[in-house]
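Next up: just one chain, as C-alpha cells, the form predicted alone.
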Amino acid sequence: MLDRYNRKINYLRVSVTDRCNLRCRYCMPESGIRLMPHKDILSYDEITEVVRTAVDMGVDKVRITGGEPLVRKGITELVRMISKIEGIKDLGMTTNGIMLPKYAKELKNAGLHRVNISLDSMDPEKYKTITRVGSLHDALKGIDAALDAGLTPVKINCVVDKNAMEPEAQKVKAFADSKGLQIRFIPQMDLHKGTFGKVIGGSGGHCASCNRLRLTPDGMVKPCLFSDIEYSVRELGAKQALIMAVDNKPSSGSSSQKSSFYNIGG
C-alpha cells in the first residue's frame, strides 16, 4: 500500500487492550482510567480478520500492543491465530515484561517472533517511582524469560526525558549491551500537546518514512499516532477502514485529543 506521499505502508500495530498492570507516569494517571466496556473491544476473531485483510493489502509486519497485551485473557491464542496468516514476516509484541516468565514459552510456541520490553531505569526505587507499582526484579526476570524462550532479538524500549545521554538511559544501555539486547531510546511524548521526537535506534517519529497504521482495542484504524483521524472496522468493514486510513494518512502528526498511550500502544 502506498499513501498519497508515496510512503509504503506495511506495518500494523494492534492494541488489544487499554488495561495494564503498571501505572507508568508518562502513560497512565495514578488513579487509573475509565476502561473501555468489554462489548466495545474487538474479539480475537475480529482482530484476526482485520490483520488478515491488512496482510492481503500489503502489510507484512504486525506488532501486538496494549495497554499491556499480556493482561488480556487468552492472548497466546490470538498470537496463534495471527501467526497462521501467510505473509507476515515480523510478528512482535511490546510488553513491560512483568508477565513474561509465565507466558514467554507459550508465546514462542504460538508463533510470536520477538518482543520489545519497556525498561526506563536500572535503579529499583526509580523503576518503582516511574511505574508506580512495578518491580525492577520482575521486569528483569521477564527479559531473561524472553531470551530463554528465543523471542529474539529482544529490544529494550527506554523512555528518556531529553536525550539518550541521561544517566539512567546510559545505565539501561550498559545493561542491554551486557545482555546482547538491542536498545531504542524514545523521547517522552505528549499526544495532547503534540510533542514528539525521533526514536534513537528505531524508526518511530520519522514522519517522512512512517510506514504504520494502528488498530485500537475498540476497532478504530488510525493512520497517525498524533492525529484524531480514525475509521471504524465495525462500521466500514476492515478493508474500507484500512483504505481510508491509508488514503488520509497525514504527512506529519500534530496532536491527538481522543487517544492516550494506554489505549493506542505508542
Second form
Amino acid sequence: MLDRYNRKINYLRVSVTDRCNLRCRYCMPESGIRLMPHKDILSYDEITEVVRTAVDMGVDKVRITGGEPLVRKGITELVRMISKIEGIKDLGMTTNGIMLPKYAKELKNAGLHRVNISLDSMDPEKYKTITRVGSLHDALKGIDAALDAGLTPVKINCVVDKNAMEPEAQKVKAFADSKGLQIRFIPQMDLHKGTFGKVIGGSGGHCASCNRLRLTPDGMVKPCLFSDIEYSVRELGAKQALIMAVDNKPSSGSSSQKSSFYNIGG
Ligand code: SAM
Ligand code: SF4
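Having seen the form predicted alone, could you now give me the structure of the form predicted together with ligand SAM?
Every chain and every other molecule in the complex is listed next, the one we just looked at coming first.
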C-alpha cells in the first residue's frame, strides 16, 4: 500500500487492550483511566480479520501491544490466530515483561517471533516510582524468560526525558549491552500537546518514512499516533477502514486529543 506521500505502508500495530498491570507516570494519568466497556473491545476473531485484510493489502509486519497485551485473557490464542496468516514476515509484541515468565514459552510456541520489553531504570526504587506499582525484579525475570524461550531478538524500550545520555538510560544501556540486547531510546512524548521526537535506535517518530497504521482495542484504524483521524472497522468494515486510513495518513503528526498511549500502544 502506498499513501499520498508515496510512503509504503506495511506495518500494523495492534493494541489489544487498554488495561495494564502497571501505571507508568508518562503513560497513565495520575487520576486513573476510564476503561473501555468490554462490548466495545474487538474480539480475537474481529482482530484477526482486520490483520488478515491488512496483510492482503500489503502489510507484512505486525506488532501486538496495549495497554499491556499479556493481561488480556487468552492472548496466546490471538498470537496463534495471527501467526497462521500467510504473509507476515515479522510478528512482534511490546510488553512490560512482568508476565513473561508465565507466557514466554507459550507465546513462542504460538508463533510469536520476538518481543520489545520496556525498561526505564536499573534502580528498583526508581523503577517503582516510574511504574507506580512495578517490580524491577519481575521485569528482569521477564527478560530472561523471553531469552530462554527464544523470542529473539529481545529489544529494550527505554523512555528518556530528553536524550539517551541521561544516567538512568546509560545504566539500562550497560545492562542491555551485558546481555547482548538491542536498545531503543524513546523520548518522552505528549500526544495532547503534540510533543514527539525520533526514537533513537528505532524507526519511530520519523514522519517522512513512517510505514505504520494502528488498530485500537475498540476497532479504530488510526493512520498516525499524533492525529485524531480514525476509521471504525465495525462501521466501515476492515477493508474500507484500512483504505481510508492509508488515503488520509497525514504527511506529519500534529497532536491527538482523543488517544492516549495506554490505548494505542505507542
Ligand atoms: N505495556 C507495554 C509496554 O509498556 O511495553 C506496551 C504498551 S506501551 C503504551 C508501549 C510503549 O510506549 C512502551 O515502550 C512505553 O514505554 C511507551 N510509552 C508510553 N507512554 C509514553 C510516552 N508518554 N512517551 C513515550 N513513550 C511512551
Ligand atoms: Fe502499562 Fe505500558 Fe503504559 Fe506502562 S507504558 S502503563 S506498562 S501500557
